[in-house]
Structures are given as structure tokens and as C-alpha cells.
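Here we start with a single chain on its own, the form predicted alone, put down as C-alpha cells.
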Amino acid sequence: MNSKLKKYYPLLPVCVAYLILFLVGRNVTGIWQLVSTLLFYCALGQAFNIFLGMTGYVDFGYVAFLGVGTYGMATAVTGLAGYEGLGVGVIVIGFALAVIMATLLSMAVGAVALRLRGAYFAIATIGVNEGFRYLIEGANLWNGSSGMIFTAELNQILGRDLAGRVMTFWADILVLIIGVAAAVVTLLYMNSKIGYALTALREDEDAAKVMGIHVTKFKIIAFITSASFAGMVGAASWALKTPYVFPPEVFEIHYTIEAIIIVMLGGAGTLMGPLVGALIYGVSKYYLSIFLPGFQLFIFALVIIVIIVLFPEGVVGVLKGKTRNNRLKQLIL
């Protein structure tokens, strides 16, 4: 029994870190906005790491799944505004729709793109993100380029007071829960046949095929799982926190770049890596923009280069190597 529980020890520092973030945000005046941003980056990194970290494939179109998740929640809220008595049930329906839409898109993309490798896969995923955005605008889906504003509908369904609390507090708590859930799923995958298969294909895909591993199947599993969490992050952090959807914003590729930076800084394929990377990235970006406005991007680029040079396997990757022969190895994964 004890040996089975040991597999879940690495979740302890992850949960403690999220708890500390929450307590700091609630008890330190004027810092909740920063904590909210950090929670978004943590959840984004945890979700993205399920695919990038386990397969080594870089999906430059990842933000498309956040975008369709946002549209899923927006569609649920606007479509059900006329039905009385739903209350918070509409949020549950919105999350379900966000997951379904992100899953369907990932299945369609993965069926084709995951048969490609390297730069070909990256280019294909960029095309999917931009193509889906222009499809929405050109075909006038979900109000096209005008976007969707649904603050009034959210107020109508939840009531003004509850809707205000959802936008200012509960949306961030939902993002925190999504981040923890993504970490749990990551650990479950790591300790299962799926994780072993993904590790094998990440190290040498051709050798994995020779050993009889159905690499496309396992890549699709990781791809769909990662996309589903992205859809939920978009539904919570964008649709509920700022109740409007504008295509150029929700399909902005720089969110994908940020996800890549976060995972690489912390350590791709590790459990704690996305969390550590998100904290480094989020805190640095926030304070550099305050103290050195206009120069933050240049300085942050140098900071990233230094960290990557000093920690080529990510911060957590280096810590794993240093704690391999002591008791801390059970907590750092």
C-alpha cells in the first residue's frame, strides 16, 4: 500500500505551491491580479506539458484549443440565457461544451498533423490556428470578426452579484482547479502504459515503432488530453473572467509561445516543471514591465537565454539530477 502511495508523493509540492499562491493572493492586499495571471500561466503550462513534455512535439497552434474552449462557454451562456433556473448549471454545460469542441478539433487536427514530424508538424499546426481563426471571421461563425459579448447574459443567468464574483474570483479558482487536475492526469500518465509509450517515442520514435508501440495512437491520446485541458482553461480564464470573445485575441499565437517558454524553463516532461516555469516567467514579466517599461521584452529575452544555458533540462530537470540519490527524489518529478 505504501509503495502505491509513493507514486503520488510528487503531487504534494504541486498542491502546496498552488495553496501558497491562493493564500498569498487572498491575504496580501492588491496582489490578486498577479496571482490570477500566475494561475493562468501555471494551468496553461501544465496542460501544454501533457503533449510537449511527453512527446517532444511542439504544437505552435495550441492556442486554437483555448480559443474554441472560450467559444464553447460563450455559446452555452448566450444560448441558454432564456432558460430560467439553470444558475451555475450553465457553467457546467459551458465546460462540457468547451471540452467537446476542443476534443473534436484536436481529433481532426491530430488525425492528420500527428503523422508529420519536426518542422512539418509545427508548420501544420500554425496553419490550423490561423486557418480556424479566419474561418470564423470569414464564414461569420459566432458573430465572426465582431466577436461575442455576453456580460448581460451572464448577469441574467447568475444574477449581478454572483456573476461579479465569478468574474473577479471564482473564474481564477476554476483555473487553479484545472491546473491541479492537469497535474494529476500528467502523473497518472507518467505511471501508466501511456506514459511509458510516450517516453519511448519521445526518446526515439523509430525504435518505439520497431518495439511494437502504436506511436500515432499514443500521440493522439496525449494531444486530445492536452487540448481538452486547454479548452477548459480558455473557458474559465477568458470566457468567465472577461465575458467576451474576439477572434484576434483568443487566437493570438503569442499564448502558444508563452506556453512553450514556460514548459522549457521549468523542464519539459516533468511534473513540477510547468509550475516553476510559470512562476519564473509570470513574476519576471510582471515586475520587469513595472520597473523597466519598454525594455521588459529585451531584458526578459536575456533572462530566458541565461536560464536555458544554465539549466538546459529546465530548472526542475536539474533539480531531479541533484536529488537522485537522496530522499527528495520522491517529491521531485
Second form
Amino acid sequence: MNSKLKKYYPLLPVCVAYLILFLVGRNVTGIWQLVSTLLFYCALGQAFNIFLGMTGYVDFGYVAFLGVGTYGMATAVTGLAGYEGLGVGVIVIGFALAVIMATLLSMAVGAVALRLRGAYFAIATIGVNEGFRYLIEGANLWNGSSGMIFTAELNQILGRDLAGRVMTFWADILVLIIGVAAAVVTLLYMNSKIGYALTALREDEDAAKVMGIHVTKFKIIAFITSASFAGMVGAASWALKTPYVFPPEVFEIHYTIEAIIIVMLGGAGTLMGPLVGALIYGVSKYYLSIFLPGFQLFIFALVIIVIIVLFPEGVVGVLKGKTRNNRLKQLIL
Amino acid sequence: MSLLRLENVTKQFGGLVAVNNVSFEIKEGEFLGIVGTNGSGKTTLFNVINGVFFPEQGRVFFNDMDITRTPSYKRAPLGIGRTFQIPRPFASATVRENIAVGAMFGTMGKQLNVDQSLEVADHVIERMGLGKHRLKSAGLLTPVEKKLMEIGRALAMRPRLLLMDEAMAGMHPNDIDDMVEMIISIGKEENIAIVAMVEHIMRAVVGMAEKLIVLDQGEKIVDAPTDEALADSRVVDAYLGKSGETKDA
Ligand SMILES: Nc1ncnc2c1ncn2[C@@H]1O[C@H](COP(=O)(O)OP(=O)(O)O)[C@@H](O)[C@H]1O
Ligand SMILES: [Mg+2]
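Could you give the coordinates for the form predicted in complex with the partner chain, as opposed to the form predicted alone above?
Every component of the complex follows; first up is the chain already shown.
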């Protein structure tokens, strides 16, 4: 029993970090905006890590899953605006739709692209993101390039007061919950055969196959899981926080780049890494934009090069190495 | 009944015939040596047996089941394990985790959960004398330790057939003796057929092998019980020189 429980100790620092973030946000005036951004980066990193970190495959089209998740919530809210009795039920339906749509897209992309190796996969996914955006615009799906604005519908179902609270507060709390849930799922995977299979295929795909691992199956499991969390992040952070959606914004590749930086900086494939990476990235981006506006991207480009060269295992990877021989090791994963 | 049977297997790379019309069979628990100079097609033969490549011609049977086109990940659970000529550890994982992967997806994979697989790994680690490296990242092992770990990883699969590609290369002759002895005793205990591939005729391997196959430029030129094979004029010419002494290198 005790050793079973021990496997979950690494969730402790994750929860503590989120608690501190929440308390700081609630108690320091004027800081909720920053905290909200940080919560977004944390959830984004934690979700992306399940794929990028655990498989070693880079998906440059990742933001598309946030995009369809945003559309999922938007579709639910606009479609059900007439059913005022639904109340917050509409949000539950919106999340379900976001997850279903992200899952379907990831199955379609994964079935084809995940048969490609490393760099070929990465290149294919760039095409998917752009292609999907042009499909929405060209085929006039979901209003095409005019996008969807659904503030009125949200007000109609939830009432003005609650809708306002959702946009300014509850959406952020939902993002927090999604981030924690993604961390829990990451740890569950790490402790199961899925995690072992993913580590094996990340390190050496051919050797993994010879050891009896159905690598495509496990890559798809990681991909779908990661994509469905991304869909939820989109639904909460983009659709509920700002109830409108325009294709160029939700398929913007720079969110994918940010997610990559966060995961690499914190430590790809570690549990705590995305959280640490998100906090470092989010806070430094915030201050850089105040003190050195315009230079953030340049500085982050340098930072990421330095990390890849000097600390390929990221902050948490280095910490893990340093605590291997002391009691802290149970907490750091 | 043969455990593994190859019938007229040919594998080409473009115009190069790496394995040319090779047939042979191994019985359960047998220890077979395959000898051939660098480039004679040994590794390619292993790759055909465990499904990394499919042959252009010929058939591969395991337990009388045709596995010629069975994907490699389905062969491990049937009981085909291997080690690589150049070790391929899962570098960031510990030795224990590497070996547990063998247990998790091998012949017992369906029955073993993660904790049970880690227990199997611990037994194998003890048996292989890898105890002090148990929690080390496999990437940090020396090449010889990596080879040992790979053998452990394959044994943890509980294979019926173990393919070892140059498992002893780079080892000190005394260590080779110890290792071959250990592998053979595990093989006998668990009734595992073993195919050891070597570039040179090594005393340790040849001494223990029940049967020797000699490959030359992709073709099987000798397939006989060890003492007969060693007396074969082609083997004498190619490997033993005039003195007739076996080499250890
Ligand atoms: N993947 C491959 N692609 C092309 N040629 C290969 C490949 N693998 C092996 N070969 C060629 O096949 C021949 C046999 O190689 P190999 O099976 O590695 O021999 P051995 O293991 O006996 O040294 C060599 O000429 C080698 O260059
Ligand atoms: Mg070879």
C-alpha cells in the first residue's frame, strides 16, 4: 500500500505550485491577469508534454487541437443558446464537444502522420495546421474567416452575471483543473506499461519494436491524450475567457513554438517540467515585454539554443540528476 | 519439431544479395553458432528472423507457424528475443526499467503488470551480476555492460529463442568464458534455444555450440555438428589456418 502511494508523491510539488499560483493571484492586487496567462502556459505545456515529452515526436501543428477545442465550445454555446435551462450544463457539453473534435482530428492526423519518422512527422504536421485553417476559411466551416462571436449567447444561457464571472475567473480555474488533470494522467501513464513503452520508443524505436512494443499504437495513445487535453485548454482558455474565435488566431503557429519552448525548458518527458518551464517562460516573457519590448522572441531563440546544447534534459531533468541520491528523489519526476 | 526453420531465405539490398538462399533449423533448447566474416550477412539474417526486414524470397517458420511477414513487435511475444551488434539500450531509462520492458512485452507480457515486471527485472539483474548498476541510466554503462544489459533485457522476455549478435565482441576472453557459461546454463534451465553469431571462431562459443553454420558472402557453406564443421576443409582454410588452432579474439 505504502509503495503504491509513493508512486503518487511527485504530484505533491505539482499541487503545491498550483496552490501558490492561485493564492498569489487571489491576494496580490492586479496580478490575476499574469496568473491567468501562467495557468494557460502550464496547462498547455502539461498537455503537450504527454506527446512531445513522452514520445520525442515534435508536432508543429499542435495548436490546431486548441483551435478545434475552441470551436467545439463555440459550437455548443451558439447551438444551444435557445435552451436557457441548460445553465452551466452548456459548458460541460462544450467540453465534451471540444474533446470529441480534438480526438477525431488527432485520430485522422495520427493515423497518417504517425507512421512517419521524427523529422518527416514534424514537417507533415506543419502542413496539417495550415491546411486545416484554410479548410475552415475556404469551405466556410463555422462561419469561415468571419469567425464566431458568442458573448451574447453565453450571456443568454448563463445570465449576465455568471457569464461575466466565467470569463474573468472560472475559465482560469478550469484551465488550472485541466493542467492538474493532465499532470495526473501523465503520472498514471508513467507508472503504467504505456509509459515504459513510450520511453522505449522515444529512445530507440526499432529496438522497441523488436522488444515487442506496438510503437504506432502507443504513439497514437499519447497523441490522442495530448490532443484532447489541448482541446480542453482551447475550450476553457480561448472560448470561455474570450467568447469569440477567428481562424488566424487559433491556428497561430507561435503557440506551438511557445509550447515547445516550455516543455524543453522545463524538461521534456518529466512530470514537473512543463510547470517549471511555463512559470519561467511566462514570467520572463511578461517582464521582457515591459523592459525590452520587441526583443522577447530573439532572447527566447537564444535561450532555447543554450538549453538544447547545455541542458537537453531541461531544468527538471537536471534537478532529477542532482537529487538521485537523496530523499527528494521521491518528489521529483 | 523445429523451433525455428528458415526455407530458402533471400534478402537483397538493391543489387547486393546480403543473404542468399539460406535454409536451416534450430530445435528447442539448442545452442547454435553462426560464424561468418564481417559482411557475410549475419546481422541481416537476424533482422529477417526477428522481422526488422522481410525477405524477398523464402519463408520463416517459428513453431511451425509461418512468420515470414509478421511484424517484429508481434514476434517478441511469440518468444523471439535478440541483442544487437551495437548495443541499443533505452538510454534515459535505468537498467532495471530497460530489463523490465523485456518482461512487460515478452512472452509473459499479458500476465505481468508493471510491478511484477520490475520484480522479474530484479531477478535477472541478480542473475546477470548487474546489481550495482540497477538504478543507473542505461546510457551511462560501458559497452560491455550494455551488452550484458541487453542480454538481460532479452532474457526477461522469457524467450524460446535468443539471438545474440556478436554478444562477446570487445570482451576480455576470461569474461567471455564466464558469460557464455552463464548464458548456456540459463538457456538449459529455461529451455531457450540460442543462436550466437560471431565473426571469428571463438573457443568459448565453438566449444559449447552443438551445431555450427558458416556463412560466406550471404551463402551458407557449412551446416554441421560442431566437430564435423571444424574438420571441414573450407572452415579450416578460412578460419583455422594451417596450425588448426582456434582463435579467441
Ligand atoms: N540496411 C542495409 N542497407 C543496405 N545494405 C545493407 C544493410 N544491412 C546490411 N547491408 C549489407 O549487407 C551485407 C551483409 O551485412 P551484415 O548482415 O551486416 O553482415 P555481418 O553482420 O555478417 O557483418 C553487407 O554487404 C552490408 O553492407
Ligand atoms: Mg553484423
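Superpose the two forms; the largest set of C-alphas matching within 1.5 Å is the rigid core. The shown structure was predicted, so the numbers you read here are calculated from the model rather than taken from an experiment. Positions refer to the first chain, counted from 1.
- Residue 34 is not among the residues whose C-alpha shifts by 2 Å or more between the two forms once the rigid core is aligned; its shift stays under 2 Å.
- The two forms, fitted on the rigid core, differ between the two forms by 2 Å or more at the CA of residue 296.
- Fitting the two forms on the rigid core leaves the C-alpha of residue 22 displaced by under 2 angstroms between the two forms.
- At residue 312, the distance the Cα travels between the two forms is 2.6 Å after the core is superposed.
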